[in-house]
Amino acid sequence: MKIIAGNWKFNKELRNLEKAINFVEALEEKISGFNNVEVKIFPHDSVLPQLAKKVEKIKIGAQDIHWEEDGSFTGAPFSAKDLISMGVKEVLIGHSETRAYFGVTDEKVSLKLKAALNDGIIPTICIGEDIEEKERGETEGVLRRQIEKGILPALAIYREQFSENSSLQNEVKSKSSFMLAYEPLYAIAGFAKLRGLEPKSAQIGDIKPAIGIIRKTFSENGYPEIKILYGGSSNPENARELLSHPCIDGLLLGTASWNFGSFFEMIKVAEEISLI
């Protein structure tokens, strides 16, 4: 089963509650007969609680999470228990924009991940190299660092907490998992333009080796089976090619998910490919 996830970011139109509700309700109706694609939407916090109550097939997630439940953290995102109380059980962690604009480091990714896992929230953890790192041939080093510093420590703590209690371990496994999103920043228009550069279209010849590095690193550390989404300026024109590759389990979309027509078209492509 392929996964199509839409990150609504700070889109002004989709922060309007009426428009956001109309969007998800119409999409729920359009995909009512689809059984081979998983659809996720990560809306802005301003409409997150209301959308979580409006969906059945679509999974609603938060764009970020705080690692603490209480304290002096002015401007912090919702905590894990906040999300659970709203009925939200998905979250993005370490998205490239939170790293670039809001100072989310590998260490903070690890803290956020631990908080999400402890409360059974399914995290989609974003990693990827920027344009300078790509040009210097540092892709493997960057990906390994982000995994080894930002992800594996939290997973190890989580695994250790339940290793001595098999019933608890089974309970936790049944309600929580995680997936990765590979975001090569050099393929994202916004980041390239910030540096006065044109974005480089990510080719499958670049994507497959990077995903191979990710899978190898996780496998070496006891996680042989993980789902990996590709997030890097995907659109209806390249969705079929990307989703046809077995190494790509789905797509994490940005602006392509803001338009109902393009978002649905990519969901439809995923449904068709999953049936092949």
Ligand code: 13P
Second form
Amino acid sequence: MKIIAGNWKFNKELRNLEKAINFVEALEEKISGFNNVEVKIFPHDSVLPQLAKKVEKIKIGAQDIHWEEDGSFTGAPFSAKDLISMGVKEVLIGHSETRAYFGVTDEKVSLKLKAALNDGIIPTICIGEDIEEKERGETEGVLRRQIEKGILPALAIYREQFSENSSLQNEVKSKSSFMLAYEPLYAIAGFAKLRGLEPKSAQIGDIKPAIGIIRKTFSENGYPEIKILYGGSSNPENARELLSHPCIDGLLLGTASWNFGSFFEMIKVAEEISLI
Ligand code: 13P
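Next up, the form predicted in complex with 1,3-dihydroxyacetonephosphate (13P) in place of the form predicted on its own?
Once more the chain from above appears, this time first in line as the rest of the complex follows.
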């Protein structure tokens, strides 16, 4: 089953509650007969609790969390416990825009990840290199650093905590307790535009080896089966090609998920491909 996830970022239209609810309700209806694609939306916090109440099939997640539950943290996003109380069970962690604009380091990714796992929230952890790093041949080093510093220690602590409970340990090892998103910065439309470039998806020739490195690093550390999404300028034109590669479990969309038509079209492609 392929996954199509929409990151609504700071899109102004979709921070309008009425428009966001209409979008989600209409999508619920359109995908009611789809059984082979998992659809997720990560709306802005401003509409998150209300949308979480409207969905049955679509999974709603937050774009970020804070690692503490309480305290002097002006401007912090919701805590993991807040999400639970709203019925939100998914979260993006370490999105490159939170890393670039809001100072989210690998250490903070680790704290956020621990908080999410502790409360049973499914994190989609975003990693990826930028163009200069790619051109210097540092892709593997960057991905390994992000995984080894930001992700594995948090997963290990969580596993240790439940070392007496093998079913929980297996849950952490299993496919469903966390997900990765490989999002090379140079392919993310927002970053491309800031640099005056045309948004362009990464080439499959670059995506495949990067995903291979991610799988190998996790596998070496006892996580042989992980789900990995690709994100960065995916759209209805390139969705079929991207999704048809078995190494890509799904797509994390930004821009293309802000438009109902393009989002639905890509969900339809994923449903068809999953059926093959
Ligand atoms: P775009 O699809 O707009 O390039 O954004 C990708 C992304 O950052 C999803 O998290």
